[in-house]
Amino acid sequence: MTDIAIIGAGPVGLTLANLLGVRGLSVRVIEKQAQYYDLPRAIHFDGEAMRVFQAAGLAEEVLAHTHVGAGMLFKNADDVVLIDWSRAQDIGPMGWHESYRFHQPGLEDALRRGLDRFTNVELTSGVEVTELVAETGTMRLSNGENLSASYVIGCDGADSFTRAAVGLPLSDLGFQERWLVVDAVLKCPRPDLGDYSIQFCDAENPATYVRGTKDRRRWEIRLNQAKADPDNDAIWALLSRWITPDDADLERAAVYTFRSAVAARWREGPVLIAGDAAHQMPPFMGQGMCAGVRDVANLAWKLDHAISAGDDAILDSYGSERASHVTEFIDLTMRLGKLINQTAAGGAPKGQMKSIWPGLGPGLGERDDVAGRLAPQPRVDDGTLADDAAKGGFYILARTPIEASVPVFTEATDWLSENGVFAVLVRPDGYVFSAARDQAGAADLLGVGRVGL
């Protein structure tokens, strides 16, 4: 008996099964492609991801394949700028910059090659799981094998087999377009195209232009539903606006049609689902991995509590956490895709581009204008990031020193005095679990017995 299944191998299915084995489970991961995807899909992930891919142990290996983003600008037709948000480029709150640009091949094979740190997780590939009874977690797969599992994750994609073998519904928030996403890498230097995202506002012919990493740069471009898909020459004739085949080769080209969907049920029995199984959202804000690997960041310490306590309550409280956080993302994914299929107007505005972290749902801990929402990740005072020096566990940020039977950290004082707290309790997740708001409230905050946990 496994005490893990994840069936999918993605960059969601890596991140819960590295998660999983740092926390010493046992974990098998069932991919049915023979070979991984050696080409990019995913280009973006933010602060909070690289945080979760900290608490991997995985951060180094998976900087070595991004840089970092210098914001979005939204043009017009004309090439006018209508709105200017760069990105700071200092650390920001969660102790990571807070945009990055990467090479999806090169993250999967720093997660692939960090379960090679663990004996108890397992990777196998070219196997398609046939049949999921979710009343037991138990598989049989396409090589002949049964295997059982306390519990199994569907990292499966959008046309995720897991969330249909066990009647998992799917809501349609009614957005749906065919988009061209076509990568190239530069031939020859091209400085003008900038490092910037662009958002084209157009009407007529909306487009996203996104600089990767190295020489690959990525344009989006909405199709005309009722067309056929271009072929090569049709391609080169859309981005003729930017490049032509003297600076550029084509390394992909695919016809996407961009959905908006959530999960009304994200568990059935021990089986549950995340990333693309469990979500959809256009790509304008490029978080759609992100979502994910929010998922198996509230995941993963919930079903380690679930197999070390014998006891899985608590993971009833992860669908009703993610699903309106992700629901947020997807809300203002679909308004930023309004905006981007018109003409805009006005004038340019230039600001700071902020990153949005919405509260959780309803689940663990309390809800208010602090509990259950993102915290900070401080050094603290032997400059060691906050979650590493909790080591994966609660953990609490206070004004000064307090008692606590878990680690406490006074580095974070600016932020508490800015939301009128003196100490919160943050979770494995990094969520804050609760707040007290004056010394003698801090007092409550722990006894973990009070958290259950």
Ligand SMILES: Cc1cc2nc3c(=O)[nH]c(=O)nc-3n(C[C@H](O)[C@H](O)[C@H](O)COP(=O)(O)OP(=O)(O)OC[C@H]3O[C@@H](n4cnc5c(N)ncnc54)[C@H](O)[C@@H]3O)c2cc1C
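Show the form predicted in complex with the ligand, please, the one above being the form predicted on its own.
Just the single chain follows, nothing else.
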């Protein structure tokens, strides 16, 4: 029997398949589309997502489809900057840059090719999962095949078949707007458009400009709920504020209804959901896919443990840890959506925005201002990034060397001092399992043994 069946080969399902492939589990991915989806969607991911692509062994392949993001400015109709969310241009605490712009078809291609490395992972395209029995994880496929797996992960997007099939309820968080999304390819240099993404905050005509990779530029423009979808001429009329057909060709245009929602439960027996199947948010912070990538980073090592230990109690911590974390991103995104949509012209105070790093909800390990939060990823003495040096397992970051049954690295002393701790035990997904305030408490760090991991 297959260890893990993944329903859906979007960016989240493909990332999970690679993470599990690295861990040697047997995986079958079922994707209903025969041809890959080429519509405009995600364009930004953060350093934490990049850390997950690193864990999947695909850092170089993914980086080839990116450039480092400058950040985002929120401007009012008078062109006054309301919020400046500039991103650092050097390597940050994750071991990667803070913000990347990327071309989603390129990323997905890199993730799909990544699967070719594994004899234990098989991707079947053009086949739909049509039935799923929650109790047994047994599936019926549109090609007539019956597939059984120890665990089934629904990475099948916002209209998730899996979520509906096993009855996992979704809570609507109350955001619903129609936006036109246009990807254009510049025919001539337009440096005046700038490298920053810009949120044009305006009660009448809210819009977003995003500098994509190479010559790609994106505009997102809110549409009146009642009006018909714009045709080509209407799209150019909406874009005329920035570009004309002399400047660029339209690559793709699509109308989306942006929503916000989060699943009330993420697991039913051997069936779990991840990515847009479990949560949705408007794209103003560029965090929807990032949240899905975090889901599967949280899930991959727990699935590995559940299979190898034959005990899957650990999987109960997945939804409880992820739900409150993603809800913080959804809440902030909705607050920013209000600003973008409701700002009147006129002066307004300038402000600086910082990235948020929410802690995990209740689950495995301790929770305080350090435990349950993301640990930095330093380069260790041979220049390797710490997660790689620990080979995807637990490790300790300590101020001085200590005896331990997991690798110990002493290259994050500044961060440990700033946070008032002597050492932390880092989980395979980069979050702090437990923290020791002093050297004496460091022995307790190996509390990892207490939960049988």
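Here, rigid core means the biggest group of C-alpha atoms that superpose within 1.5 Å across both forms. Residue numbers count along the first chain shown, from 1. Quick caveat, the model's predicted, so the values are computed rather than measured.
- Relative to the superposed core, residue 69 undergoes a Cα shift smaller than 2 Å between the two forms.
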